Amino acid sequence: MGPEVTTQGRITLNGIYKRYNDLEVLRDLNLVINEGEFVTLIGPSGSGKSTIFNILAGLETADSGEIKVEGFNFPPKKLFSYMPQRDSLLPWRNILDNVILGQELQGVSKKQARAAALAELPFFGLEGFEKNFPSELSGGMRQRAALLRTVLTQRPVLLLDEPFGALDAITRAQLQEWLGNLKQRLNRTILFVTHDVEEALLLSDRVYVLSPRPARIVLEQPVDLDRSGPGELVITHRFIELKARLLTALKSEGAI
């Protein structure tokens, strides 16, 4: 599922720097996502995690510094999808009708973006509430929801700013193990914001470690984990090794 994209696709962030009158927020980032990739961006409240998104999706522009796209056969305009924090679905629309809007403000045929949202939606667990609204669905459901949005939106990039952070633990570990397991048929590249380190190392091939504002990369972090393997992922020896270096990296930065 989704577009076809060239294999050397990257996208490079050479020292953004951005403030807002007086508040430096980020100062010389540098980052770098290939093509394909799971990469994740973790770091205290307010460190300029969601400006880097908005700068992406070209919703602010860096005071300085460059993006470079290369690869991909997309112009950058429409590279990116945005997933905010919330899942600022329409109480008037309808699930369906909620999960087909990015198609249509493309200009899609309605009838056409509903046939395609249609075939997803069991892949989202969603199928047979289609024409429930969103206050009829759980909190789950409906960043699943949310996400289906994003995806139809056939963008080869996709921006997921805290998709889980406001769900409690039971379902946020559900979607955590679902997104996991729908990353491959998805077939784009993932840039992902979370608090939680613990979720970074579940889902990601890379993590960028942020310092507390102005934000820098302290640490960046091949996530090597079998994932393929029996038994919980979380209490294997690798697994915790890799949580304690990040937790380090953000306590040395008094990110904790």
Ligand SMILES: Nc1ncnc2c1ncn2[C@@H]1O[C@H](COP(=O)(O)OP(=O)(O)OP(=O)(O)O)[C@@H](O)[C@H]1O
Contents of the next structure:
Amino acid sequence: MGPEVTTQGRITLNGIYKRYNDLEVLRDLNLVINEGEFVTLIGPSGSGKSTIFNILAGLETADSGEIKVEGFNFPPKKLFSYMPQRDSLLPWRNILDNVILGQELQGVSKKQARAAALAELPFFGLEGFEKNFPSELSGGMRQRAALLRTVLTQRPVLLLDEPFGALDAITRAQLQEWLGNLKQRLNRTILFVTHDVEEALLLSDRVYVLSPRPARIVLEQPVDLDRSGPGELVITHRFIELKARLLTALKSEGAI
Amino acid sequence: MKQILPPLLLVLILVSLWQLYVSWSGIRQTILPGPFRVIEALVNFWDVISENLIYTLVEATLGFTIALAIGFLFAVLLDYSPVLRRAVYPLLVASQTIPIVAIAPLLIIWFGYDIVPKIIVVWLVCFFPIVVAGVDGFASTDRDTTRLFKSLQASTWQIFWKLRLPSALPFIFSGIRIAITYAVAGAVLGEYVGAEKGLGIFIQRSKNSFRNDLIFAAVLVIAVASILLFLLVTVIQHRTMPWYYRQQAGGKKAGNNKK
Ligand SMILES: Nc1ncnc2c1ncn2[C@@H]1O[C@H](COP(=O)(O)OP(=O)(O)OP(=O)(O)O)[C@@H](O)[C@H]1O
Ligand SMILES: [Mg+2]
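Alt. form predicted together with this ligand, vs. the form predicted on its own above:
First the chain shown before, then all remaining chains and molecules of the complex.
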């Protein structure tokens, strides 16, 4: 499923500045996202993570700096599929019609979009719930529905803004594991925002730690964990070492 | 059934008290007729009353429909243009302070005794709640969801039909329910100041011939007609927004028993 990964693409953010009136949110921000990678931004609340996403999704413009896109065979406007911090499911649409929204808005016939969506429902644990309204679903299911909507939009880069932020700890752990398993199948470039260090390590190939506002990169950390290994990943030596490193970086900036 | 029982009981109690008062106080029934006397009058004069009722209902529905159509367009316009909204909204509110009773006779002078001035009165009372509900409803659209639509390059048209209108529907229906309860009373008011047919002029004539029982009978008919129209709107609302009621009922929370 999804757009084929062909050439090795790369998105580069170079010296991005952004302020809202007197509030400086981004100051000389530099980021690289490689095609096919799972990159996580972790940083304190209000540091400007959602602002970065809004700039990438074209909802805000940076004051200065450039966003360079190489190798993706997509027009810049159709590069990113954005999942907002809250699920933003439409209460008047059933789950099936919610998840096809992206395609519908881009002119794909509803019938065709529904058929494609139905085939995906089982992988998102939503089989049999296609006729239910969002209000009839649990928080975890709503989040998975919002993610399916983001995926079905058929754009190569997913922007996931704290998708599990509002969930209880158990549901959250379930969804982290589920997304970890689904990653391969999705075959997309994913930019992910979280407050949770463990979540970042469980899912990402690379983590950027952001400073408090105005946001700069404090640490860029590749995550070299063997996720297929036996036993609990979170108690392996390497995991704890990486976790300590991320926490130290967050602390050094007075973020926590 | 559970929902109907309490109001039904209350009505029964009030009607009994009314009948008791009339019987025990010895008040003349030409001054205050008892409920039985009113029903009797209603049955005896049903031909005349029903003929007038149809007239009044036609005025009410025509005025309401026009108010709904123009009110909706107005709400869309005001939603679309903040400048227009700032200019028109205060005027709309101010217009509500004008007593309709004062304008109704003028309307008759301007437009004559036929149906037009009544439709205008109904339009005047229905327009405001519909516009306000529409404007508030459109404004209630979720900002994050609007951003989501924009990130998908949705057109203004798509945002209106697929997001703003459905978001506004619960508000619009509240406005419609208020408007429809005013509609019949508005038509009666319009007739009262001058008409050839309709319940308003029927009440006027009954008053002049000291038939208080007929006034009560007409009022009863007006109340019942308004309630029925209100129920009709509620049924349409349930049909249009099933998701809204399932949401209020709390849903069946499907996810709790499945991962
Ligand atoms: N449209 C806007 N106008 C003015 N200020 C804004 C706007 N959007 C965001 N801000 C401010 O910019 C700062 C960064 O906001 P942003 O939403 O990017 O933070 P965040 O890192 O996503 O925070 P959180 O983790 O709480 O979601 C905040 O202080 C916020 O109040
Ligand atoms: Mg945010």
